[in-house]
Amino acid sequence: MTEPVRHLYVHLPFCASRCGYCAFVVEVGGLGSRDDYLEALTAELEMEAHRLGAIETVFLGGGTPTLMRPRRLRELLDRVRPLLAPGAEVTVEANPETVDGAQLVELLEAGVTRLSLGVQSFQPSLLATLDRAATPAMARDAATCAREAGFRSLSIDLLFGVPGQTADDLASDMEAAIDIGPDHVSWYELEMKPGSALAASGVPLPDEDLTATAYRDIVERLEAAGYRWYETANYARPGHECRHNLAYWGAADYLGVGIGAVSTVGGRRWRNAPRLEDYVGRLSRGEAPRRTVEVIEGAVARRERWMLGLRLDAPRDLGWAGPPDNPAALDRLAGLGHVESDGGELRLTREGRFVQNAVLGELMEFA
């Protein structure tokens, strides 16, 4: 029998526009249909209420989940609160432009515990090029907010590797990251992700020389003002680590519901499909969601556990995690000082970390 779920992801799609990097499950305008949707994902909720134990992290994504209005959420949030777990995280995502101070209590009030800002650099510049709307001043009033409104735990998103970025815009980016005081800094390298208008359009990325020494430079200088350096792009303030990310890493079992959503539940992994006007019919009729299934077991599930764990600072239990496809590559790079190991656990050492994708490409077999 299956482990009842204690992880829930809310996807919220509505956009005012789309972002040059951004190849996610969104809907640009359409917010006449958010009175729609939510009742739908309610429907789906509800359906899948049997697979759900106390849960003990809720992450609303997007999209722009504050599109959908304090009101909305809140309405979302009572129909979970019944469902969570005491000390229950409760995350939603946020661009700066959309909130203001009296939204930002509201959502406190509704029971999130924690904002994340999607920020994406300080350089008007760079915002420019990733099509963002908020203004860097927008960016700090929205931190600020947050604060003033009484969250206490906050997290804002960056990117480094954008076409045209210096290192004086990054070394400019840390320092106002830094000035904001966040709980917790997620900052990943952009990616050129097929079907968005930054790929089509055929500019290039930075030098990987130069991504390489300004993902360096990231670590060390969040380092320094007191972030852990807990998983590949993500750094927290002890305690403030994104819990509901780390069920991911932790291979844990979750469900998704919206559209586009994912769930991994007992070996099953499904994704609903990715269009609302479908997805509001089909639950408005009784119907569960348009998915697609795979089963995730065996080499499959052993292969993800890798991939997943290495990401984490934490060493990894052999037990749970399965031999590499390649036992005979732990002694070399045991040699080269990128893995630790005592046999039952393996680790990364900080070097092996700044090289992860090479390590697992040589531990591991992936089609």
Ligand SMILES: C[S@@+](CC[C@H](N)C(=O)[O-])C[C@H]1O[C@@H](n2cnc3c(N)ncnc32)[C@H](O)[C@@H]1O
Contents of the next structure:
Amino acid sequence: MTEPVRHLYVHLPFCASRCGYCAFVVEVGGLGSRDDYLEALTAELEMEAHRLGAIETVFLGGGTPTLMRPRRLRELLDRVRPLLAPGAEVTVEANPETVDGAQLVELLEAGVTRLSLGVQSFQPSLLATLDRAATPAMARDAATCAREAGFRSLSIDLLFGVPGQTADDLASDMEAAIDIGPDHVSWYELEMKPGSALAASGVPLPDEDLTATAYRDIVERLEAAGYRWYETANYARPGHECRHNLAYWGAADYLGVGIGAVSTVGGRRWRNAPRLEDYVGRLSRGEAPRRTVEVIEGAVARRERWMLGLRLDAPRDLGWAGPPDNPAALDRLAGLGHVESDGGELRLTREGRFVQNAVLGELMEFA
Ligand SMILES: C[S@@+](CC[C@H](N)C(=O)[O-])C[C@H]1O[C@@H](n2cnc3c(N)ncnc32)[C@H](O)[C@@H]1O
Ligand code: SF4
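Okay, that is the form predicted alone; can I get the form predicted in complex with this ligand now?
Next comes the full complex, and the chain you just saw is listed first.
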């Protein structure tokens, strides 16, 4: 019998269009299937509910969850509410062009505690490169709307390393982001996803030195504005760290429901197949979604813990992570000033965090 699961991810895949850089499991258009999908999702949740204990965090991610009718999201959250631990964090991802005041109030009333707005950039030219629907003004309005509705925890997502992004663009994005006054910022480096329209366009990513400088600039500017660089790509005002993502980085078990959703429970990881009609059909017949399963144990689990644990600024217990594949590398990395250990705990130094992948590559042997 495995421990009860305390973290729930719900995938809401509908999007108005697919952004050129995105390779997530999304369903473009197809809004007519939303109710059938939610019914199937609820059936999967009920099928898996025996695995859940008092849920500490819920994350409604997408796709574009704010394309769902708020009343329907409320019904979904009504099912989850009896399972929530006191003070649970409930996050909803939102695209700025899809939010309005009444909807946000309804989400708050349904028990949502945290809104994560996908801004990506405040530069019209970069938003065009990324195929984003929202203008910078819409992003600002959505943030204002969230505060007026009463959201006390607001996060925004941004990207760096976007083709064509200049140092001036980045400086302007940093000021605009801080000006909005979010409690949390996720600032990711753009990944060129194989099969995405951006990759197919052949446009090159910016030079590595430029992105490395951009990363340092972001860390320094956000820290100066009072945000803690608590994870590789995440920054928070005190008390606003994303507890759901902290659970992932701490290798906690989690349940994911919906198409493409991933679950990791008791050393088994399963991923639901991405096709919506198949998912809806199977659940309507009382069958589990089509899934692929892998076992996460031994060296695979150990390497994953190192990979996740080193993302955080907090020291990690070496007993938790298990020994690295190349223990001799630890002394060398300490000599270079990239890692520091104290008793049984280890962490990356500030400099080490900027070369995290290289440090990890020295310590662990990934296939
Ligand atoms: C899957 S999206 C869902 C949220 C929402 N639909 C949106 O677009 O804002 C969550 C976040 O993933 C990030 N993301 C998506 N594709 C990415 C990529 N290729 N590289 C880096 N980050 C990416 C974006 O910052 C985005 O806000
Ligand atoms: S980035 Fe967000 S809005 Fe764009 S396609 Fe992906 S999930 Fe949908």
